[in-house]
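Here we start with a single chain on its own, the form predicted alone, put down as structure tokens.
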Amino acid sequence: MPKSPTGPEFATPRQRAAALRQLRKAFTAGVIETGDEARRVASLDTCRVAHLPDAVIRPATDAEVAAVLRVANKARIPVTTRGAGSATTGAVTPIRGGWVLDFSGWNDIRIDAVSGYAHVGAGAVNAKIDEAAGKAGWFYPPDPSSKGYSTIGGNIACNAGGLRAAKYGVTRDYVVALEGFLPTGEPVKWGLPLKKYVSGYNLRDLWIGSEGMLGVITRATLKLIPRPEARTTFLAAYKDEAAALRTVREILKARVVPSILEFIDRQTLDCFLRKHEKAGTLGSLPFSVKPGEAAPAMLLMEIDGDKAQVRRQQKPVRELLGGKALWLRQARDEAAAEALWKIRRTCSQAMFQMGDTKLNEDIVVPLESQLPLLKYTLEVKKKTGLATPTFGHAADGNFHVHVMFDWDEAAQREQAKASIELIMRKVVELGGAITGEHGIGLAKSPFLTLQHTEAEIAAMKRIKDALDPNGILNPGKMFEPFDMWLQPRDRAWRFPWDH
């Protein structure tokens, strides 16, 4: 059997073919695809490092999921679970080949309007869950930027957060119960749709954030909360990052709890403006920058609650945001708010004005370390010559630090690698985390030892070995350092969210 550099032995191609023939006999409703197009779609995520699987399997029943895992575990065939493929770290790239277990069709959503629970399939799309909850007067707060595409199974696998995390928390805070399978094909339930449950070890939370390495999630029960009655949005511009981030501290010191507080640095906004200038759409923006004037840093803030609460908070929020601002805008209706939020939602794609390849690091630092981190990214930019546009969730310290470069330039690839290593070391030095919501996958695997001691990593490995003794689930990730900078990217591939 072939052996990965540091991982378990897996089946030979001949053994894999025999196992697939055996599996086909167990399938009556689901689909097993081995065509080139299906395999290519399942070969990569937003990280764009592609590796073809042997087959893409779309089970239709629990029995078929169990059969996949039983056969794969016995034959030692790698299995990688997948939803929409919106992960950003290579977490769903089937780097060891094998089978991709696609749950995008498990998208059922049932709202219990009395208990305030959402019972959902692993393939249910985040935004669709909140939409269904809203029709019953409930609210599902976690909202990653990919919410229009990302599935709840993937959200749970990386413990996704999003823009509202500062006030409402992350995915883990809303997962009540999980259903799924162990790598052996045995069905399990972690928790029940109950307010109280302490029976046995809390393996539910162990699966959350485990990136599909400890088990296969098929369904989840999610907690909902009452939907906010009202909200209002503000956009403020500042001469530099320091003025913007000092304003963040003033807001939080004043005990104002924004539902969203987003930071956009000058490099990011410059990309945004350049993109609109090329498209001839500068006039459509809800603000203007004079010709030759430098792009400002920005804060986007939303407050929500009941109508009286939102009305009461508006004056102090305007005073706090406007104190150091060059100017301040407040949306007067939903259409105006949407125009403001479009800035944040489209700034990521605008960064390609600075290079054709992007390294996106979702680091987290303590609030007092936000400004030192931003200053350091500018030092790295000066040292390496590569752009480091940064935006993110200012109220919880979760920043998306990017390094932009041209892939075909070998010198730039080396500088990009150096930039990320410098930034990751600085993050840990500042008491931060190398990932807040994207997970480790392939991209962050070289930095796991920066964050964790040998004893901590050894404990994680023992858990992995106990639950997945043959190492078939999502192998080649997290514990096996992967040199992302030597891997070609499928830059021609376009996902639905690339706009």
Given for the second form:
There are 2 protein chains.
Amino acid sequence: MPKSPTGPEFATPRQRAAALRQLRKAFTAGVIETGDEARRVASLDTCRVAHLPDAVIRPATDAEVAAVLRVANKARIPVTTRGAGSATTGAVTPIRGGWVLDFSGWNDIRIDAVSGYAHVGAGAVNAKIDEAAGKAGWFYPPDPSSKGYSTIGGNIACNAGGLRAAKYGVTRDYVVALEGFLPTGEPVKWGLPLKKYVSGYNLRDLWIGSEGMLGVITRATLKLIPRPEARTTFLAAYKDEAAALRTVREILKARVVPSILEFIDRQTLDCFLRKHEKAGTLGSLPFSVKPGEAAPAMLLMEIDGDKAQVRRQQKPVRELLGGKALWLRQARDEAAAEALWKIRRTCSQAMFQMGDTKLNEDIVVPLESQLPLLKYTLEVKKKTGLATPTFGHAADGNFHVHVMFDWDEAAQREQAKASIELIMRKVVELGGAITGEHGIGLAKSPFLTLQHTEAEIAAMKRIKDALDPNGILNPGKMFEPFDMWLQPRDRAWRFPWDH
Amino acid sequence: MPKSPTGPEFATPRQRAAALRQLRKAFTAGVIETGDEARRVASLDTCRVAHLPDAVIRPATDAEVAAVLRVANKARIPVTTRGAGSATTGAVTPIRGGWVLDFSGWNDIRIDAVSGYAHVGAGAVNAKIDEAAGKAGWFYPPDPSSKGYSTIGGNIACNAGGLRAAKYGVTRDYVVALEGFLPTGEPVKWGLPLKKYVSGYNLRDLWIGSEGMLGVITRATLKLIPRPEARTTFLAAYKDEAAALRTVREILKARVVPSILEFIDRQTLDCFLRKHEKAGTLGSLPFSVKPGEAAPAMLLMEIDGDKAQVRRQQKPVRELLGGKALWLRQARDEAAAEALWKIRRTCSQAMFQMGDTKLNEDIVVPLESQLPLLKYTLEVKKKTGLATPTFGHAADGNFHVHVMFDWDEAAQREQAKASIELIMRKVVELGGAITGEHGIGLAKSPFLTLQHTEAEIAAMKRIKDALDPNGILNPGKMFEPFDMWLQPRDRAWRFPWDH
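Compare with the form predicted alone: the form predicted in complex with another copy of the chain:
All chains and molecules follow, beginning with the one already shown.
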């Protein structure tokens, strides 16, 4: 990994060392680590662009967080906050070195079962929050696929979405109040554990999705909703993407609100089927496929609610889903539902048959642009020769377009880079968003100017300067176009969730 | 009404006149009015602190809006945007004079019935949006009591709430995208008509609730949801506030989500009953009252959903609501529901029996502080001798505490001012918010420092300076403590909705 390029605006190595000594004096309960292993863990997120920080700081108290920011501001040292490191964009990589502020230990969860709130530390893991809520009959719906390990601080920093967003919304919709620190070190609270609050400017929502650049989140209050009583799962196959996406349109037009409506394209399913063919496990699937048979496109759908509601909706849903389908399955129990889900849960890993490296672009397009986008992914495939398997959350238009390639093949790398650029341009042309739930970080920074005008970006930067005059918080992100392709990746690193 | 005090930072009258001449040249389709009548209309909102602007500008095109802001920035002329003028806080009063930018004509509404969006101009009236949505089977839930005349631009500017917020959320929860202009005149779009979008900093939500101080909203895309099929209405009476509010707690604890849960205290109901007693119409009420009988406290509750859901929930709701009640009524049809609603719809006007002037404070408290707050309103009544009738949205803790007095009685005015201060301090002490749906404007500006720390307010001001370096947009609001009591009110003005 390369050494920290110390920008002229930041402290010199000598100044950094002096600041760290000063900080150690302020630390009585927290931990400051400078060992290689700790620094390597903190050097990257799942996009694997790695950069070693000078130190990893695990504060134990609010006073220690304040001390970090005060010292860092005075000495001009980059500070990058971190939870699990499961971001996909390099947003967590301390690309200018400096200090990583690790909140993974701030993982307390307290459920207010009468008012329906979860009071959590920034390091609380998403699924643990929902688990605690569930014990009291409540539900925390945002479910990024990283929910088993990603922290709420990170979820808030990138406004994480998930599979259930079209019905239940995203992280932002559940954040009632935030506590934390301004980049300059003052403690602040944005909002209170209340369901209405309009006093002053809303910096809570400005912080949400600002990728750790405008403040340090230490605690959050999340809104909970009553847990749905029942759900039922359907899987339907279609001859192609057009038939599947026309069905999506019919479902939404009928004002049916699915809790899940996952689209899987033929390329993705092909990877899945080939994997099972190789393993000789085609027979284990909940539908019959002959070896070598052409893969269909699919929709995985769930509806939830109270028991009677779910029961009543089944017939119209079967009619809508089944209308253009080759076949339709409905799960009669939890085990059968899990069998239908297996395709969606494992298709992402199955893509590695098409290349050792996967780019996962979480773009969003309007309903009327879903089919044009899918057609375009096939054009890109034809043009570049790289596979573009795509699945995603069809009810909200948030598709994960993947580009698969072999990293060590220089020509493929070039084509992969070109593919992403083509896709990003097309998405914006189709009235869409370059990111629906991952954020900008380093990976999407070259495309920010496709999405926003100069005046819009200038306004964002003025806000950054207003709140973080020394630019210490997560520097080098979002506004500075970063060329991912020039930087070697730490491909050897194994995350706890890698399999 | 007093003349505009031209602050040293703003243009002199001569400079303003020159700028207006310049602006007229840029206007080809829009209207610039300087007549007394137009200026008086634009001088106030429902809190009646009035200040005449120099001109009322009704732009017809985006280019004209840009021209207004460009000229105003160059000449340093205050610009205050306006919809219907139904704000309750003086947020719309052009307190530093200058130009009022009137968007009431920008009232186009277009429903996307497949994707479930309303695309609207800033001047579109709230109820008209829901009406248009309803024709296509969709629902726009935010329902401030001003919904019949307030515009969406104003609803967004103060993040208006309403009666259904505990189940359906507030304006912010439905704003998907905004179009408009930076204070410096550049056109911007924050968000797109998409259900997921996390690119760049979220200025959309920073604008929402910023009371017209950070940008000019011209258009919005609103999320719609499927219209609930059925509802049923209950009215229950309790011997006192404690019994009613304990019932609220039981309902929420059972994770029942009412679409409406309105609390009415004994003072409020007493006003209502006395009005009917005077009019000899006690017999018209949907319950029997003997003249002079002590007024109970009340809960008005609705549940909604699909027909079967509503049917199934009736019994548990009757048990919860009726447990501590003196009596309970359930409406069997729409006419009966309207009869139960009459109390809530007319109780506010009935308060004028207690004084010719009403202060309406939209505070919010946590569930556990509801009863302490109500008890405190009675203490304030005892201390000041002024009536403090209170009703509000009990499921979200947003109570409208009123102070009734006669404006021309100097002693009562003093007591009214003292009452509000006592209540605001108590609300913050109870962990609550000084405003849940009206905003700060002029009226709440003296209390901003109760709610926020110095660092929080400084951060807000830095954002204001970053986006509006000349401070032209809605100056004199929020951060400058304004003494409402020193300024005569335009009490003679009749708003179209006054009755």
